[in-house]
Amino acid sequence: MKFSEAQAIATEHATSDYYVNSYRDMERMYLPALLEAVESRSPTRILEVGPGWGTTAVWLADEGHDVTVMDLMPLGTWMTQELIDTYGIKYVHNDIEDAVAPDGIDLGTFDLVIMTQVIPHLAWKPDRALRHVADLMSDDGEFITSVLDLLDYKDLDAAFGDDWTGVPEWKSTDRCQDIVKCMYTSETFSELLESVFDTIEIWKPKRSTVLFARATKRAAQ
């Protein structure tokens, strides 16, 4: 399945015209990127975080792939019923800043981990989301995000600037309104990332202006 299919298809069942008049535009900028750096894995269990209108995991599923997303928003809010159902997609409705999975689910580990352009909007200090992370990746599961390069976007104001350690601790204050929580460089992106993961490699992709990282889960001491 072409990128532009996955496009077509999330069009289809989206859940509200946000998607075609402005996300759309924003996924061309990032996706393709992520999914020329999947598409020569072989069929395997994957989980993606933040999923949004569902045009990764289509096209993963496509591929051949275990798809499960998980998503803070309950299921109907950008993907449907008949989204995940066509595609044998799972669907967990969980806040990956709370908890690992919901109280009483074990979802098992994953070979991938993806979570784009998620990390910049999570509402308490990032590290904590990132740890549940670790702990639903397989021993030699890799994981893979993204967020937006801030030299890039020096204008875009953010509720807590470019320092992610400043951002307040899970639940020590009353939730941060705003849709930008953080920005980052590629060294404090790198700087997160290494405070939970072992190797970590950074890259942004020619004419985009979103850094990616791939990191591999740190073994347990």
Ligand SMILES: C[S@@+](CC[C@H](N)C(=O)[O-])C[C@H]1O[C@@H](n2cnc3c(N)ncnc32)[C@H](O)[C@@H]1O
Second form
Amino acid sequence: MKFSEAQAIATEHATSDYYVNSYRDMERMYLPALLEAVESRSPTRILEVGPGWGTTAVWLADEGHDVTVMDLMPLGTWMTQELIDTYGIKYVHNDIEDAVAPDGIDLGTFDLVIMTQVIPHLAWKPDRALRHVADLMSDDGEFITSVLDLLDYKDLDAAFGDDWTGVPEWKSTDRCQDIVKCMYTSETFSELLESVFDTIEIWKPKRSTVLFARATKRAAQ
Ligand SMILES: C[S@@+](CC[C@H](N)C(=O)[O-])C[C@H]1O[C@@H](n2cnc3c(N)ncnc32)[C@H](O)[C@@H]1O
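Same protein, different state: after the form predicted on its own, show the form predicted in complex with this ligand.
Once more the chain from above appears, this time first in line as the rest of the complex follows.
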């Protein structure tokens, strides 16, 4: 399936005009680079944290992967029941900052965890969410993630700038999921990931304002 076909399916199932009026264009800037990074993989067990309207998840399922998505918001907020049923996607309602999975549920581990454009919403100790991601990875699993490049948003007043260590604890201040507060330079993105993962590689797709990273799980010590 081409990226544009996955977007057409997400559009058909979109729960709000925001996807069609704005978010779809945003996705076009970086999701093709993500799909390129995973397209040669044989079918495997993949977790996508924060799937939004489901463009990536639909594409992965169509490629034959066993896809689980996890989102802070209940099913129906962004992805619909019909969409996940059609593509055989499993939906887990869970806040990755809180826990690896809802109480009493063992999700097992995944060979690939994808979490694009979610860290910018984690204005609350992003390293805790990343530690939960690592716990969901198999020993030789891979993590692919992305953030907004601070250097492309100099005019925006990013409340915490690129200092992820200055991000407050969750519940110590008001939560505002919709406002992007944390942005990173490639150095601070690397520093954040190094606090949890090994072998970090950062790249920036052409004409995008997004930094991507792939990382592996740190061996148990
Ligand atoms: C900006 S959208 C990103 C959608 C898609 N991954 C992309 O790259 O375009 C952020 C997604 O992350 C989810 N999200 C935000 N914070 C989360 C958290 N703490 N745990 C799980 N999902 C979260 C949102 O509900 C939404 O689906």
